[in-house]
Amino acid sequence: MPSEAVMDVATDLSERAVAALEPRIESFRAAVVAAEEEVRTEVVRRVGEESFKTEQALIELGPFAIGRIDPERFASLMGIGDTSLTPDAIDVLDRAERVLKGLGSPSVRHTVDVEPGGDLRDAVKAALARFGRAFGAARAVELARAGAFEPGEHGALLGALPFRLWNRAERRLAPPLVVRTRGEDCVPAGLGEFLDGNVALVLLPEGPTTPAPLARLITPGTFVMQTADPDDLMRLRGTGHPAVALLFDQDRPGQAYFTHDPDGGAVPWDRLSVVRIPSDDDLGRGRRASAGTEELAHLRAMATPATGEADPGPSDEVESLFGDGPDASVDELAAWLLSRTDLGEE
């Protein structure tokens, strides 16, 4: 069992982490609590249009018809106040309505535990599905409203969603996770597949891990970053790229310190940012060595200037795909999340 005092860093990390990746946290909320609002609206107005509709075919149906003639379904089959939305697809938009307003709480964690001895992948590609939930509410409703939600089809849009089935808007729309795991558990190099839009991952591991377990997960267009320090989080504020961190739980002399920024420069070597690479001696032994040599190889490499032709680095068509960074989220809420008419855009 952890100490105490143990239990306390790990606590302290975390709610630092946490409150690093606030803004990023809020945009999300914003956009989905927006959402939940206007399906709140929609199924309001819906309902009422409906109780509209019935007291209509009263009135053209005269007190003769009291006890003798449903006035719901004459209503229907004589058209009066059709709203085109059959019952079924209103039920769809309340049940979306849900999923959005519990998404939407401020009471929703942005943290993830891997269990020990569990896949760090396995444990952000479900968080990240579970969060998912809204983008297929989003496409659930607007499914609803153009009548052309089936339930044998669509009805697991109002479940998980896997990230590798959202699209471009809904990944610039990703919610932030702090994911916390054992340090012999850190193995983020599967991580990657997640590195897109607007995504944001902070790792926490507990206890060693090799010496540069993020190194394998540098692209022209991720931030990356390695520190010990939790005020070093403050950067992923500032990045319009997805990003990746690691915050030690202490310093130790076989941890390396980084940061790889995209917008640092054309080339890699400016753009990786470099405050420690450990000696060979501060590695140790033990199962992950090689591992560790590795990493650290792969990272003198990128710090080291070539000397043929320079790389071109991110283009600006790599600029345009990553967007504008988290603020950008709230702005696009109205215009995509349930307005949008390409469900289908990759």
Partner chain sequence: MSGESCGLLHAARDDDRVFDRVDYEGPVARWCSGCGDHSVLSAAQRLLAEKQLAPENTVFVSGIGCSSRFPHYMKTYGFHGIHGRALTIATGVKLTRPELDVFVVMGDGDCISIGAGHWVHAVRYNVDMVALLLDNEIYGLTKKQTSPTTPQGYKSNTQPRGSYLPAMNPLEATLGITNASFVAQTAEWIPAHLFATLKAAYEHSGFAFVRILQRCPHFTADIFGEAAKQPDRVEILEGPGGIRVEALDAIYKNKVEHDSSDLAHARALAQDMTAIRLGIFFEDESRPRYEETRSIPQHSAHEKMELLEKEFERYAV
Given for the second form:
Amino acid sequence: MPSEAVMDVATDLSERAVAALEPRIESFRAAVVAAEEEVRTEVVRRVGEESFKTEQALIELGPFAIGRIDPERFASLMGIGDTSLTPDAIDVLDRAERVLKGLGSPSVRHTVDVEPGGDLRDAVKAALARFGRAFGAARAVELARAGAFEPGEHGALLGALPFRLWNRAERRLAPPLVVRTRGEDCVPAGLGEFLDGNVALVLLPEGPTTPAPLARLITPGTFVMQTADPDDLMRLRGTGHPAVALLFDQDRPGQAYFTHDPDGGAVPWDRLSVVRIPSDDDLGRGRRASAGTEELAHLRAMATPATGEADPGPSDEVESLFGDGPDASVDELAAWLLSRTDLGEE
Amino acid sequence: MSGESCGLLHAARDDDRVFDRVDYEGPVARWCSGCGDHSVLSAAQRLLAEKQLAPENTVFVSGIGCSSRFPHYMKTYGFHGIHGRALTIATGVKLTRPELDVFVVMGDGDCISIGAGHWVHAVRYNVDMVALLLDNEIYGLTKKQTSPTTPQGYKSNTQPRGSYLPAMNPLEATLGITNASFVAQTAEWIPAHLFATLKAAYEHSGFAFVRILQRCPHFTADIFGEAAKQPDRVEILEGPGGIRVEALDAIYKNKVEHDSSDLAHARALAQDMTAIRLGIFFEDESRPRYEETRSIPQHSAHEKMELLEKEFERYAV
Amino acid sequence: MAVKLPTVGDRTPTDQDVTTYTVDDKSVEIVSDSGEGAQKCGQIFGAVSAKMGNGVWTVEIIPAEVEPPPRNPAGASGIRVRLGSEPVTNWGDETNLVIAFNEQALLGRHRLNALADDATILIENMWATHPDPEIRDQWSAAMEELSEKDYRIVEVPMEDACLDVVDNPRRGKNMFVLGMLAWIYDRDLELCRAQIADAFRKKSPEVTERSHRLLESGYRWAGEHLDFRYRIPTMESKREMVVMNGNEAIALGAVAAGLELAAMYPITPATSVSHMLGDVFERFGGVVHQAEDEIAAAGVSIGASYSGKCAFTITSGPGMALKTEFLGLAIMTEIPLVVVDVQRGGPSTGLPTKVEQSDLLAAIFGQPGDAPHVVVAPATIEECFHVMTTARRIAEVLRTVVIVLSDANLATGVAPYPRPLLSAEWQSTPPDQRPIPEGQRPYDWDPDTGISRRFIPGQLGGEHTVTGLAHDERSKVAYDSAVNVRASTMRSRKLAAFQSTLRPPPVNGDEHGDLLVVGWGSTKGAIEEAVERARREGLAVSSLHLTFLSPLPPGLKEIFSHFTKVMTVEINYSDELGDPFITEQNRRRGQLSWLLRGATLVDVDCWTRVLGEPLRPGKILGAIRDNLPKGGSA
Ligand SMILES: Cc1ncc(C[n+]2csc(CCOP(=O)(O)OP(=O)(O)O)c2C)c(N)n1
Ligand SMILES: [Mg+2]
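Okay, that was the form predicted on its own. Show me the form predicted together with the partner chain next.
Let us now look at the entire complex, which starts with that chain.
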């Protein structure tokens, strides 16, 4: 059991992580709230009494119309040709609105705890799927408004929507998460599939981990950071890329500190700024140490400039060439550089 | 090219669709058989598929003329406007909805005669869109009247003894307009070149003006109809910033070396109307774009009303 | 008769010598060569008076020539300020008090019959003793000419007096004049100082400071030398007021209405709207586009409206002519559009700076083909603000063009009105981007109202091409009779449906009587003032003011039937019976009277003038007296 003091440190760190993610949290929430307002207005309008429409016409026409235009009659001209919604569709809107309202509340927490013995990836997946209800609700609204909502086929949209099913635009609106782990369970290799769009994950281990758990998540388009300084998390605000950061609860000799920023340059060694890569000696022994050796080798390979190559230019196309491990990455980089020599083909 | 698509409900509609050329095909085009407009239509549909443009976010605007029927044959949004004024409508669309992809289709009478004023200014505004001039050197729809680009001496129903004046040179004129950022010429009877040019025009950020030499089998068959049979009359511009279509090398052997950033050389090349020169004459993406020079803040209705209250302070007594 | 008042050094009038007249209504003019600051002086005077609780209407006097030579009757430039103890709705009749910087500018006003026969004139007298003999001669000749009338002329050594406080009296004489006016009308000096500071806030503090000294000096001079003052009772106003001209009101109204794009090409007297918008619109997220011509301005606004924003374009007569084809397109494609026409005198370039109401029929019927749309005319500066919200909403609900007819009188008149209570609901919602359900068509005309739902680019499933060619519900080009009849009917039905929401206009005065005066647009204030005066004389006259000109409101025929005679009063041309060749049948009538005769089959007469100036209530009163049916109650 962690002592009380340790608990306090953890709470403090997770609060700071949430603070660093604030703009992303806000923009997700703003999108949810805006959608919720739009849906609510529509529901009210649809089920509202005629007098509501008259009131609306009166306001929208403004003072110039007073005494000149009969608002009740004018109201009857408004909304003609608008899709009329069936009671079932209105019901879908109503339910979706409640989902959105719940997720738009400022009290919604973006912090996730990995249960003892639980799996980091599963915890993240479940949390994202819960937030995904917002996207599911929005889709249900769109279907209902278009008269295409089939309860059998689409009913699940109002439940959870797994990340796998989020589309490009939804991924760009993704909510950020702060994930608390114990340390030994901080095995983020499986998180790669979530690093897309605007996803930002901050991992907070409450104990020792391997030296560079995030090394394997580095791809040219992903912002990846390991640090023990909570202030560094503010850098997450500046990046427009999917991001994952690991904030150690304390400084230990075997931890690697680095930042991989996609905007840093075209080649890995320009994007990667290393504060510390521990020597293999710092790792101690055992299973963790041998995993660590591999991670560090990967990091070192990326941090070392390949010699004798010209500036390869923009890196948009390299995305898929990475991620297969350190050796592969260097080889593929070379292959890619070669491929750029006959640019004239394009 | 996506702007304000940031809402949740909007995101819900992004359905990872994949578009095929047929997804852009409207009803069967009712131009005469042999009309060059068919070829431009196919090239445009191919371009949209290549670029995977969502049909609902793409707008084709045209004026009046045979060529201006174009939007009707596309399955995108379209605006078949009035004679000569397509560019003004397109400017309005793009100024308010920059995230939409806008293409403008005009005839030679449409653009160079009645719409000449708008053409000059649209080039200068340099608003991001693709403008296609389908130049058959005659008024097609109204049945063979002289157009500004009709060759001197060419007989028409309005000038039966032949056009009195030298033809207007749309390339030279466009290249002379301040702030022109993309000027190209292609021919509809060379589909590969046409496609490559449209693609370059689309990829250009700014106002891309493309003059497309277009056959009219009825009224000017002896102009481009003949030219199409004589590849040796065609000269292809090649060089830095240009387009390169290898497949054409076997047929079109005349090449002109040209750097598309060289405006003076572009003007010199454009001057000679006897040669049929195809390619990108000029491109400069650094030219100011009208819509970008005006950064428009976004405000909610309530914020606007607060600002308006402040404005009223100035008038309060 | 020129009365020479004691000048500096003579006996100072004591308080007992000063007579204070209490009046309800007073018009003041300040006239000068252009560039001498008369307008600034009048604006500050007007603003101070409004703040003190007087009704105020100010209007600039614009010289007939662009760069007139100095000291020339054609160059008279300046401002008229009409004050009242109640709200002032128009520029009034002749001027009662004139302050002239030179006798030639004064002559210009005299020759235009702008001055009341018994007007009091305060005039700079340095010209009388000018070293240039020619100027001295001009002065004497002018005094001779002015003596035709019973003016009371008071010579004031303005520049001389200014020299006491400043080195160069040429600059700042207008503030001395403001001081004189402040004394004559007993204006609050603190308010004057504050208003001056505000007017010169963009200049160096010295300018304000010098102006304050000149103000005090003028005030002192008047107190020492004049023997008359005026008191215009003020009224309590609980509501906060704002003061501006009609063009400024339209500009702010456009912002309030949530219009998002204004496209225009400069043209008097509409231009100042775009100046104002250029200043403020972008801060609200709007775009002001100065197009290459009026046609392009219409095209750009239609393109913007088509894209789901609501746009407007603003112009004057010549520009309206150019936009005509585009208006037809907007009506045919059913794209909402607000068009503001600030009318000037016409035809052609006409009278660019002067008021006329002669675009009415062109606005309603001026588009080739049958092109039903809405035409509405604000009557006051306050309405210029509010009309924009209503116009926009109508344009969007009906998917059609709404033309707002303002004019040079509203454009340049400045008056206070209650500060609007703004509503965020006037603003636009973002473009509708909901997918279009299967089977819906871009012109699914509701058979009862002709209204259909607008499809906007970006809406999935709504892809279609709008066209100015005849088209069916799917927007497919169709030349067959059935479609053309149906589409024409549907476009017209929208107007009928809208007409059914209009209420009959209220009659000003009794609902029965001898004469009903019908007006529209900016003449409302002058007409109602004239009717008020006529009724006080015991004449059985009422008036009716039309706001919607297309469609016309219901009930007109019924209202007309309660009067022996119906007559429009308008600022546009009509033949006079008695003119050569003119008969009852071939007479070309005022434009509203054409319209009303056609709509009601009532024999509506007209009284119209094209003087290039707003109607004067006194003149309308004269017309009312002249046109009362024989055997009336008077
Ligand atoms: C204001 C106006 N003037 C004239 C016309 C008649 N008109 C329609 S198309 C056209 C010329 C068409 O020639 P062009 O623009 O070269 O197009 P093409 O038919 O050759 O493709 C003319 C004069 C019109 N529709 N509107
Ligand atoms: Mg042509």
